[in-house]
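One chain comes next, on its own, written as structure tokens: the form predicted on its own.
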Amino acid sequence: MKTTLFKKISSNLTAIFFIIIGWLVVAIKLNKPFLPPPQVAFFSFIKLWVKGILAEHFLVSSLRVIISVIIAFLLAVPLGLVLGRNENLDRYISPVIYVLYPLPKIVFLPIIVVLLGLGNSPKVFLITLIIFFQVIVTARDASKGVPFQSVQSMRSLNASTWQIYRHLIWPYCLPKVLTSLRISLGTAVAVLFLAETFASTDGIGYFILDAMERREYGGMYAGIIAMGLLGLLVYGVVDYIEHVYCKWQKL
């Protein structure tokens, strides 16, 4: 296990490496302010961190995209797992489901904001909006894909529907949904800055437009780092979690 992580950590610092080399020798070729090498951005960003400006936008950002995740996850994953197991159910909560998932959630984002005002709101809201249905499609494919023989094995063992769900088809579905949610999480990050950028005043989103506007360039990577950072964590909390408790995947 040891070994694995090891490898995936330098796996990963190797592509960090390659795409700082490829950075700086672009910056270089074009050599102009608003490509700025990649240790003027680092340097921005450790100093801006330090003095608690970006530190303070990348929090909130972060309790942005953590809170949507948890809402769209509770409400998702129980609703997607019955509707694959209840016909009657799916027969009239698919349609809306197919017409609702391909629309671009962001074209709603003034009429979230004029409903829900400025704030944290409307922001959680699409996000959540976004993970929701991606999330929710896949718990029910794959809950439609659990085998009839193991439900009827549980059956024969006087297994109440409740324990069915917990002990069959939730641990047969959850690598499905976390691959989802991973897949989602880069929309939602990019989302949300869209959304930091239209009529708010914090956030990562607003603090990179904000450094743009003035020419701050080197303000403007580091929140562009900052932004990376973000999806970066997010993505290993849950490739975390399906190692946790996905194990018997690799067995």
Contents of the next structure:
Amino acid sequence: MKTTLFKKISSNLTAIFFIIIGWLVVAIKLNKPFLPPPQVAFFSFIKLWVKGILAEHFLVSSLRVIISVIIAFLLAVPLGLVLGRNENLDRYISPVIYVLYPLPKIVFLPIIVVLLGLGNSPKVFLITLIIFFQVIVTARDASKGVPFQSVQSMRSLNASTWQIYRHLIWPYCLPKVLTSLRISLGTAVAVLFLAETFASTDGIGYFILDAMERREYGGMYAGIIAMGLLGLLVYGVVDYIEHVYCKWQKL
Amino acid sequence: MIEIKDVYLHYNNLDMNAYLEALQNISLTIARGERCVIIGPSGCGKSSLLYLLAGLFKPTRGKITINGQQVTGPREEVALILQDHGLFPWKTVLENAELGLMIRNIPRVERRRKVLGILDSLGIKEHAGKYPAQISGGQRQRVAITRALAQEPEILLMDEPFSALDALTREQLQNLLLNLWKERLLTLVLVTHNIEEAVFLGDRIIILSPQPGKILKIIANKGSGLVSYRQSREFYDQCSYIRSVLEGETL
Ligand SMILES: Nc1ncnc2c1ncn2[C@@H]1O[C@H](COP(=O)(O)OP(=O)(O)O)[C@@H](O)[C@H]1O
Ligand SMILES: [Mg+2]
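Next, give the form predicted in complex with the partner chain, keeping in mind that what was shown is the form predicted on its own.
Every component of the complex follows; first up is the chain already shown.
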């Protein structure tokens, strides 16, 4: 276990190292104010973070993502798992999902802003929506795919419906659900950025745009680094959950 | 005692008015303590018959009673072991083995004591903390047997339990099963497509026809029940006789 964690960290560091080298090379070649070399960005990142300005925006954005993930997960997983096991219910609800699932949820941003204002709720709502659809579709398909024989085996032990969900369907679907969560997180962070630049007074998106408008390029890149860290944080959390609950998958 | 009377089973296939006749006019009485082996070509309805006995499906026509009571659902005194899907890869050996007791809300301490005792007597206690993927096929089958025995069943139903194992392991487990049958006074109903297995284990062998499964022949096999039977002349004669009956039907 320790060695795999070590390997993971060292490969991550290698990746970061190459990103920095690439950035440095391009910055020197271009020699333009809108692309400062990495050390400038890092210094302003540290400066702004220590001052608390960037940290505050980072916290705001992180909480938005994390709360959205939790809400979407709690709604989509039970609903998706049940849909996968109930053909009748599925027949009525799936068409609705199929109409809404491929729609880029960002198109609702203006309406959501009109309805919910400029605070946290429109962002949380929008990201929740994105994750919700991805997860519900995966959860439904996964629970549909639970082997018939496994269900029969549970039934022969006289398991209740709840016990079948608890001991079979949920653990069977969890790895797939986590994968879908990981996929939707990329979109979620991107959309969060847009939402925070479009109608916001806080969050990393706002911070980046604000710095850009003031031509404060060091600050802008500090914000971009913070956005990257936010991605790292949420992926890290999902990986950790997977590591704890889906160990058996790697055997 | 199990009584199967004029049982038919039809499956409704997805295309609306097509249905498949899996079992046709099965009548059979299995006495307490008997070792009844059902043999037949693949697709003849062997698994379906076990599902009926386990109370997982209802016959389309006819009646099944166990100890005088009509089978309407899974029963405590009946344990079912499926070929592949009995064990869950996300549960350890111990958790898999105790699943039946857990479902019946037996307190943790009690069920652990019981299950560890059986795991010990089957020689796999040391693997209790491992996952199914980390042990051999034969050991996995022992775990499945543990789960069934923990239930203290009167009737043990097994669906091609040893078909995925190599010859040596298969014979070891067949011997083990014979011992368990003796020790625990089980009624055994075992499905197989392996002729040697049928002759070694069954004191009565039921030969089913290809789909739809009907009883072709019932063969008394009184010589069986001892490990030494496998080396006897009688054993070979019985095997070739059954082979001729099966081939007579399939050719
Ligand atoms: N759930 C099901 N729905 C429809 N047809 C089935 C189902 N289960 C089995 N069958 C069909 O019923 C027949 C008997 O199947 P089965 O009992 O699994 O046979 P066996 O165990 O002898 O191989 C086969 O033709 C199979 O395709
Ligand atoms: Mg079968």
